[in-house]
Amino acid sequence: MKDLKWDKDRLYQLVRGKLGDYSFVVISNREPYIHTMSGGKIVWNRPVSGLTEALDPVMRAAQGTWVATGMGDADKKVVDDHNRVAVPPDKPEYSLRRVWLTEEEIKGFYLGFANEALWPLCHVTFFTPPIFRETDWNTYKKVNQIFAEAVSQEVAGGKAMVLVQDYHFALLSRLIKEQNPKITVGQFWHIPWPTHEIFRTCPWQEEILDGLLGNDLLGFHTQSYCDNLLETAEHSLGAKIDREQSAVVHRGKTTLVQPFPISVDFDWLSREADNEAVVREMEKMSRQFNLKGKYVGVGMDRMDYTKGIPQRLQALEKFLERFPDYRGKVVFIQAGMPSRTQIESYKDIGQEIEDLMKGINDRYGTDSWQPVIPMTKQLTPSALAALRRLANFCVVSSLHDGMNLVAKEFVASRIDGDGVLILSQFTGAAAEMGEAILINPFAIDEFARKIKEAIEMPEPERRRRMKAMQKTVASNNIYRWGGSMVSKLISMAGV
C-alpha cells in the first residue's frame, strides 16, 4: 500500500475522525500565539516554530487546550477569569491557557535547571559542564507542579489526551497521572538523551526519570537516544527493559519509548523561497555583500555552544590558509542572534565567536573583501530565504544535536535543485541526511578540506545530492511527526 503524504489536512482529519468525545491537551513553555503592545494598540504574532506547525492544526480539529507561559507584554490583557483566549486570535478554533510566573520562578526553571542543568548535560559538549543547583531544582519541581494543577483544571476529571513538550518539563507526566490515572500522556523530548554514564551525574537523576516513565508514550528525535534512555532507566532505577518492543516497565506500568524525527514543512518553504520579495532580498545582500562572483557559505544558528560556530570559523580560517587561490573568492555569512544571554556561558560563547570573525576579517580581509560578514540582527522570512538560496554550500557544524532544522530548512528552500549540505555527524539530521558532506566539527583539518570539496563539486553530483535529500525532508516532514505521535496516542487511548 503506498504511503500517503502527510499533509496539515491529513493530519487535521485524523485527529478530527479519531479523537471522539477524548479532549486534547498540548503543554509547551513556548506558546503558539504572543500578545503584545506596540503603538498603544494590542497586537499579536506567532512564533516561528515547527513544534506550532506541527501541533496548531491538531490543536484546531481536536478543539482543544494549549497551555503554556505568558510572556508578552500584552497577554494578561487579553485573558478572561481562567487565563485562557481563543487562538487563532483572527480565526479563533481553541483554547490558549497562559501560566504565569514570576521573574524569580523563570530565572529558577528556565534559566537555571532547564538550560544550566538539563540542556548541558543531555548536550555532550565536552566544554560547557552543567550547574545543577539545588535552588534551581526546587523552583523546577515547583513549576511542574503549577502547570499539573493548570492541566488538571482544564482536564476536570473528563477523558483526555496529553502530549507535553520538551525537557522544560521532565516532571510533569507523572504528575498528571498521579492527579488522574486514566489520562493518556505523552511526551517528545526534543533534545538528545546522553548515556546513562554522563546522566548519573545529575544528583536528581532518579526523580527526573520517575517524572518522564509517568508517560505512556515518550518520543526522541532517533532510535540512538531512545536506547539511551532505556539504558539510563535500567541502570538508575532498575527499571525492567523490553528492547525488543522498545519499552520501561517501572512502577508496574508501561511506557513506549520510541524514535519521532521532527522535521519542517517542507512545501510552505519551497513556496516561501519562490516569491518576489526572497528575489528582491537576495538582489539586495548581493549589492550589499559584494557577493557577485563570489562562493558564498552560510551558517544560520543562534549563538548556543552546541552549534559549533566556533570550530566553523576555525576551520574557515584554515581553509583561507592552506588554499591561498579561494582567498578573494569566498565569502562566508554567519547568521544567528545572541541567545540567553542572562548565562555566562552563552555571554561567553558570543564573545569567543565575535573575536574569531574578527580575527579572520584582520588577518585575511582586503580592502574591497571581507571573508567574514556577521549577520547577528533578527532576519524576515524572505531575508532567511534570500540566504538560504544564495549559498553554494550551508555548513551546519553542530557538536551535538537533537535533530537540526537548519539542515532541513536549508534544503527546502533549494528550489533551485543546486547547493551543498556540510552536515555535522552528531546531529540528528545526519541519520536522514546521507548525500549531505558530513563532518566532524572536532577535526578542523578535515573540515577545512571539506569546505573545499563544496565548493569544488561538480553541478551533477550536487543537483543528485540535493534530489535526494530534497525527497527525504518532503516525505518526512513535520505533519508526518506530528501524525505519527498524535496516532500513536490515540491508539494507546483506545479510541
Ligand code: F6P
The other form holds:
Amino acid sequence: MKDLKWDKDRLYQLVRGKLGDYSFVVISNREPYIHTMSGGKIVWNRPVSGLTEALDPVMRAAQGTWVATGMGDADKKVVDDHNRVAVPPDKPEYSLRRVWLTEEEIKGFYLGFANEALWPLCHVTFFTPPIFRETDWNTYKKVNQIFAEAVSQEVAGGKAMVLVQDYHFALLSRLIKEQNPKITVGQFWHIPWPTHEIFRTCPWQEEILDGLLGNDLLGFHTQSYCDNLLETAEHSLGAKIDREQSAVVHRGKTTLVQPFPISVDFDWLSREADNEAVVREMEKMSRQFNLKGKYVGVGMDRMDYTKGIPQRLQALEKFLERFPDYRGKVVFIQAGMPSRTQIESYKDIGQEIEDLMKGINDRYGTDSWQPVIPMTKQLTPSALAALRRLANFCVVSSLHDGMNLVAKEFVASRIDGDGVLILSQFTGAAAEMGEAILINPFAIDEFARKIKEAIEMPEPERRRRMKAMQKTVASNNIYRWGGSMVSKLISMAGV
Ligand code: F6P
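Next, give the form predicted together with 6-O-phosphono-beta-D-fructofuranose (F6P), keeping in mind that what was shown is the form predicted on its own.
Up next: the whole complex, starting with the chain shown before.
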C-alpha cells in the first residue's frame, strides 16, 4: 500500500475523525504561546520549536488542553481563574493551562535535576558529569506532582489521552495513571537514552524507570535508544522484556517502547527559504563578511556542550594547518544561540568557544581575511535560512544528540539542490541521513580531512546526496512524527 504523505491537514483530520469523546492533553515544560510586556503593552508570540509546530494541529483538531510552565512576564495577566488562556490568542481553538513555579522550584527542577543531572546523564559527552543533588531531586518530584494535579483538574475524571513531553517529567505518567488508570498515557523522550552501565550511576534510577513505565507508550528518536531503555529496565528493575514487541512488563503492566524520529516541517522550510527577504539577507551577509569567491562553512547551534563546537573549531584549525592552500579561501560562520546560561557548564562552554575562535583568527587571520565569524545574537528565521543557503558545507558535530534538527533544516532549505552536510555519527539524524559525510567529532585529524572532502566534492555527487536526503526528510517530516504517535495512542485507547 502506498504510504501517504503526512501534512498538517492529514494530522488535523486524523484527530478530528478519531478522537470521539476523548479529551486530549499535552504536557511540556515550555509553553506553545508566551505573553510578555513590550512598550507597556501585552504581546504574544510562539517559540520557534518543532514540537509546537507538530502538536499545534493536533491540539486545534482536538480542542484539547496544553499544560505548561508559565514563563512570560505577562502570562499571569491574561489567564482566567483556572489559569487557562485560549490559544492561538488571535484565533482561539484550544486551551493553554499555565502552571506557576517559584524561582526555587525552577532552580531545582529545570536548572538542577533536569539539566544538571538528567541532561548530562543521557548525553554521553565524557567531560560534563551529572550532578545528583538530593535537593534538586526532591524539587523535581514536587514539580512533577504539581503538574499531575493540574492534569487531573483538566481531565476531571473523564476519558482522556495524554501525551507527556520530555525529560522534565519522568515521574508524571505514573502519577497520572495512579489518579485515573483509564487515561491512556504516552510520553516522548526528546534526548538519548543511555546504556544501563551509564544509567545506573543515577541514585534514583529505579524511581525514574518506574515513573516512565507508568506510560502505555514510550517514544524515543531511534531504535537504539529504545533498546537501551529495554536493557536498563531489565537490569535496574528486573522487569520482563518482550523484545519482539519492543515492550516492558513491569508491575503487571505493559509499556510499548517505540521509535518516532522527530523532524521538521520540510515544505514550510523550503518555501520560506525561497523568498525575497532571504535573498536580501544572503546579499547583505555576503557583503558584510566578504564571502564572495570563498568556500563558506556554517555551524548553527544552541550553545550546549553536547554540540561538539570546540571539536569543530579544533578540526577547522587542523584543516588550515594541514592544507595551507585553503588559507584565505575558506570562511566559517559559527552561529550560537545562548542557552541555559545560569548553569556553570554552559557558561564555561561559551567562554571556551569564544577563546578558540579568537585563537584561530589571531593565528591565521590576515588584514583581508577572518577565518571564523562568530554570530551570537538571536537570528531571525530569514537570517537562518540565508546562512543555510550561503553554505558550501554545514557542520553538525554533536558529541551525542537525540536527533539534531539543524541537519534536517539545512537540507530542507537547500532549494538549489546543492550543499554538503558534515554530520556526526553520534546524532539520531545520522540513522536517516547516511548520504551526509559522517564524522566522529572526537577524531580531529580525520574530521579535518572530511572538511577538505566536503569542499572538494564534485557537484554531481553533492547533488545526488542532497537529493536523497531531501527525499527522506520530506517524507519523514514533523507531521509523520506527530501523526504516528497520536495514531498509536488512539489505537491503544481502543477508540
Ligand atoms: O532536545 C531536548 C530539548 O528539550 C528540546 O525539546 C528543546 O528544544 C531543547 O532541548 C532546549 O531546551 P530548553 O527548553 O532547556 O531551552
